[in-house]
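Below sits a lone chain in structure tokens, taken as the form predicted alone.
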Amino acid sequence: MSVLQVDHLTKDYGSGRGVFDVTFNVEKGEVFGFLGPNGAGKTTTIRHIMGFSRPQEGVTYVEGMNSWLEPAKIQRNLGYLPGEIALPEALTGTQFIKMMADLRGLKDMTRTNALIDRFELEPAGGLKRMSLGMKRKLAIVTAFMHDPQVLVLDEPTSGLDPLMQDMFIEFIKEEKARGKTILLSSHIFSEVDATCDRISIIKEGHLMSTFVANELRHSTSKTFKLEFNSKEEFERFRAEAEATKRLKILSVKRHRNQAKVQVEDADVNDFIAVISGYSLKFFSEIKFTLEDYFMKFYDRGGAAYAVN
């Protein structure tokens, strides 16, 4: 049985906004990641993981258990890292760490005091002063201090330094070496690229697209972009590219004698053979980006080919 099971997930709110026959499933010591912009329906999504909302059509699961019906059972082996931190402005860091300390029966704070020191965090302060930087180390540190088994992420990087979102990075890295199954909703394509097994992708509430991060790595087609010394040669490019199958034209930019095309692993060298015959001014691969993939679901535009 999965870790996570989002099971035909909707919520409703109206005007097109919440989540809609959402599906997936998270797998023991796995990193899934859950990419989309702002408003696409993550929170959404992980309040009902939470058990903090009722779905109105379908259902989610926590190592087995109703998300809705058990929801203080499932959090007590779950670390929650909220989007938005709301914290009791009148305690101090300090003191509200030892509230989630005692709230979890925590009595040795070895792990938490080195979380502290690890992420830099300055607890004595007073909550309604912290800036929200240290409010989302506060959050980082009450959301692992328990050393739970799953975690469920969203947004996690909000509000961190660049130096303190890679060190972020390497600290998932090594959860999910100790085994951790982990829900990361971001839409930062760096911290996804780098920390997930699979990936899924929510556009207005809806799931686009759920795959491999290894596959979309290693994909079995390339790219490249080429700039030709002529006019005369350009058109000859064009003319013999759009003659064989085995040469895809993305786009083209007349004015600039450029060409985008897209070629499968196994004809690469049939395309070298071809190019070779002509006299470029540049020649490069564009590798291709979980950032590339997501504008497919994002990107307005519409035109594949694409003339400038």
Given for the second form:
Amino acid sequence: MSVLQVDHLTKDYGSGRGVFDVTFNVEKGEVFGFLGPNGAGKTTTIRHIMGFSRPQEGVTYVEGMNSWLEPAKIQRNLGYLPGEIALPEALTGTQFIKMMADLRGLKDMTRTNALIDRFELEPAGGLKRMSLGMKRKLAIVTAFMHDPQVLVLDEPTSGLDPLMQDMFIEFIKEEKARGKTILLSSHIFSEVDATCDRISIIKEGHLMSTFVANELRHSTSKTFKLEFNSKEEFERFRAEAEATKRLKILSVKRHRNQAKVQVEDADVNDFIAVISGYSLKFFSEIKFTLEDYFMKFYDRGGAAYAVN
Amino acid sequence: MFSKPILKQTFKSSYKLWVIFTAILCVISAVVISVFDPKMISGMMKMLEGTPMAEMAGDRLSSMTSLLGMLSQQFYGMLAAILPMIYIIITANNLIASQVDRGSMAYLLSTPTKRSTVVRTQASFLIGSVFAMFLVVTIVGLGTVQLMHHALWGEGYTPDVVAAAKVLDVDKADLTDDLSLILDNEEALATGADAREIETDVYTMYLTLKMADDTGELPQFSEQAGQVGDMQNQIISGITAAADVLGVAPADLMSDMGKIKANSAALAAAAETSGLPEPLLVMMINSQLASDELALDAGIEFSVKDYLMLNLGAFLLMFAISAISFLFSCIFNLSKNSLALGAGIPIAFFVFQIMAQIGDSLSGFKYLSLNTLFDTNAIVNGGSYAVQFVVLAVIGVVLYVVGMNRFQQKDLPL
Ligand SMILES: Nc1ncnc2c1ncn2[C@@H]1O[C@H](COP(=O)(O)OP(=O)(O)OP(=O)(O)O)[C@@H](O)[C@H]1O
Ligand SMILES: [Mg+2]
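Next up, the form predicted together with the partner chain, please; the one we just looked at was the form predicted alone.
Complete assembly follows, chain above in first position.
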């Protein structure tokens, strides 16, 4: 059974906003990336997982428990980091940590203190005057203090300085190694790239696609960019590629005589043999990053719909 | 049932406001009780009598001659309704809606705490803090009454008894039980009259009346006066003549007949016109002054039960008001919406009540106001108010239950 299940979740806020028929599962020990432009419906989905909102249709489960029906039960083994940090202002950081520990019935503060040290948190001051990053760290500490098996993190590193962001990524990797199941919503590709096993893209409330990150990273094909010295050579190449079917032309720039070609690793020798017969200005490999891959989903135009 | 950590946090974020409002209420209540002086009030009333202002104030003015009447008008009808209301409006919004609006509720609900526990804890805090507020005000009020007027336990000794007891070297309580001791001792009589700032003759009359009053044998002057209608007409004509001499309005003189006695020309004119002998006139005037004094004594009489009922009523009204504010705090996710209704409705109730009191033409507004159910006049003047109290309690309970259910069912934007 999946640890997190989102099953045909629909919540229509009207005028096309909300989430529509979203389905995905997060397995035990997996870090699941949840990506999408602003207003795509990431936080809305997370609210349903947490049991804060009632689904219009569909259902969400955490460790097999219905989020809406048993919200208090699912929290026992769950850590939540809200996207917006709004701490109760009347308290100091120390009082807040104490309150959260009390609410969780947590007696042993060893882990909490270790987390405080690790994230260089200074909890003594009042929450009203705390810097954004400090508040974020405080929220991180309270989300992880009870060593939950499941973590739901909504843009966890926003507001952290670059060093702390790296620290956090390391921390997530360690937690993953300890078998934690993590749902991570983020706009930062490097952090998703570094931690996630699978990635879902949501846009305008619809889940676009779900990828296994390693399959993308360790793709068995490469992409090359070629520029030909003349129009004739360029056209001849296109014709040959068409005929052999072994070279897949991804895109062309006609006016510059350029072509992007995808080549399976197994065919790389053939590819070199083929292009040696042409007069080339240059050829180069286009290095793959998740960022390139996902950037198109952030495109405001409708084009992204066509990808799936 | 309740969450102690949440209660602790709520307490930390709300106690300052509670302390401020409770302190203000206590101070004002103590001041109103302390400055109460039946002599001054009845003097003021005499001044106002017959003026348009007195007409406007109507019944309310007459009930102000007693300490409780005064408190019910000045304090429970106004300040004790508006100040706790402000506390309630702010606190009710802070307890739920503002935490949802800001998002800090997310932390409470990301622990194994049920929504029902959160909302129950917050509701209990609101109810408890309002109750505690009135409890403190009640205790401070009772303390002040005892301290300033000695009206709670022991006796409320009048100044003449205190002075005379010293002269006679007897216990104040014993003396109060047997006032004839003063009558029997000339020095005590003079000292007592001095302490009361009245003439010895009037004082003697007062003591006689008081003793008769204590044994329930007070003669009914009004009835006697009715039987001797002729005599009344004679007196009135006499007073009119005296007023001429003194150059004041007869009506004014009627309520302050001491002036006739003080001026021999006026007394002579009154005796001549009325055809009554001067000594008889003086006696009648003395007896009037003496019964005025008796009325003053009654002014500081204080019913602890009525006072407790005033406070209970004020609490029940605020309980119902807090239920309204809490309901909207539970319904709305935005502070501004919660406040619009959670503050707007209680304030409207208060304004409607004030409007209803201003004049007969607006009295219909009382049917639009919850505050009408807290009827201070009925409590002080022995009217019935039990049904109203029950209605307030039921409204409060129902609205709290509705609000708590609503909070458990709704979507939270956290
Ligand atoms: N309670 C609500 N009522 C109406 N509309 C809402 C409500 N909550 C969210 N929305 C709308 O639903 C859409 C999705 O919002 P959501 O917060 O889930 O986006 P997101 O993916 O988390 O975006 P971001 O990356 O900016 O955090 C937005 O258009 C938002 O305005
Ligand atoms: Mg969001």
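Numbering follows the first chain given and starts at 1. Note that this is a predicted model, so its numbers are computed, not measured. What we label the rigid core is the largest C-alpha set whose atoms superpose within 1.5 Å from one form to the other.
Undergrad: Hey, does Phe237 budge by 2 Å or more at the Cα between these two forms once the core is superposed?
TA: Comparing the forms between these two forms, which are aligned on their rigid core, Phe237 does shift its C-alpha by 2 Å or more.
Undergrad: Core-aligned, does Leu226 move its Cα 2 Å or more between these two forms?
TA: Comparing forms between these two forms, the Leu226 CA shifts at least 2 Å.
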